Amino acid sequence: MGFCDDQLERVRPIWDRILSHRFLIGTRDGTVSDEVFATWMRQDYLFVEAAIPFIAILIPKAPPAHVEPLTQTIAALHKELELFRERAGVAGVDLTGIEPSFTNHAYIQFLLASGYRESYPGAYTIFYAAEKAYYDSWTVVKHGLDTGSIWYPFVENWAGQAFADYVAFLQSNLDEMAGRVGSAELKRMAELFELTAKYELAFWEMASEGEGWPGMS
């Protein structure tokens, strides 16, 4: 197996509990409240906001054959930003003025900070681990999900042919890279998969309970 395959194994106690999440099978059997995942909504179209910038900050990292793909990247990014915006439309959903919810403001800083700080073997490694784990999350939706509900566009976006395509040429990247580096970084690397890991299970946690900050209620 090669980096990202030994990872997810590595992780799957958490992987496990991502893709079991009540906020995953309740969107898939269409039993989460609109309360609920207009919390998720707001939060994530933040986080897709803040993703722009931490590709943006790989990208003078990059080695040449990478350049393309991660500035197509942002592009896609934005295409997301466009559907939250149509979908939050149809849902009536508020998506200005947002504050984000302490998880929400922890995994942004994680990531805008790793895209300085760590190598680029090591931000891409968070970069896939997000990635893969919105595919498998939203393939479990979409394993249930009616076709009709409004939120099933969610699913085209991020479980479809396209999105596996591009998360298998992530992996691909991330495990020729880590092929390369050394015993040191290789750790550091399988370091920040466990984390990203870790923040996707409390954001799927934190968009159940509506989490606020701490000490504020």
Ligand code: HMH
Contents of the next structure:
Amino acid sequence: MGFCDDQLERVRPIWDRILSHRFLIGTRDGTVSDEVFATWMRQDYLFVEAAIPFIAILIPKAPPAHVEPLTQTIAALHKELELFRERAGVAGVDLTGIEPSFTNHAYIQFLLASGYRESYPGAYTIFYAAEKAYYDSWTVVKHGLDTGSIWYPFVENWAGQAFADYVAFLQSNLDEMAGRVGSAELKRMAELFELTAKYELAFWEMASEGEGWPGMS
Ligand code: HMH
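Output block for the form predicted in complex with the named molecule, input the form predicted alone:
What follows is the whole complex; the chain from before opens it.
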């Protein structure tokens, strides 16, 4: 088994909590409130916006063969932002003047700090774990959400064949890199994988609970 499958097995208790989260089950079953879904949309819009500089930071550290795929990822993230704006227009969700929630702020800072401070394989571990979490999460939603739902384009974005192929590509790259690093770096990569899984869980929890900051309400 490669690094990614090993890690997915190791963090299975966290991953199970992600995939059974009430946000995903409610979105799948059409019982999630408009307000909760709008919270997720606003916050994920900011997260995707922050993912662009995160990927950009990786480019100077990347092996030459990774530069073009990373560049394409940036273009894809811009298209994703466009999808959010388009769906927000359809649903009447206001994306202007939004601020990151406490959880989202922490996740974004973790992304950017890791982009600057961690090794390339370390930062790539976060990149893979976050994308894989979204693929698996929206696959849960896919198995139930009405294809006519106004939210179905998000399912098509993250649970379709193109994204599946992309996540498999990231997985094979990460497995390959993990096979070349020393034991200290491999241990760090495992820590980063687990941290990312915890942030992904925290993100669904935040969407369900609201955007407030501790002590501010
Ligand atoms: C929180 N994780 C979060 N948002 C996303 N859009 C992705 C992963 C996948 O890009």
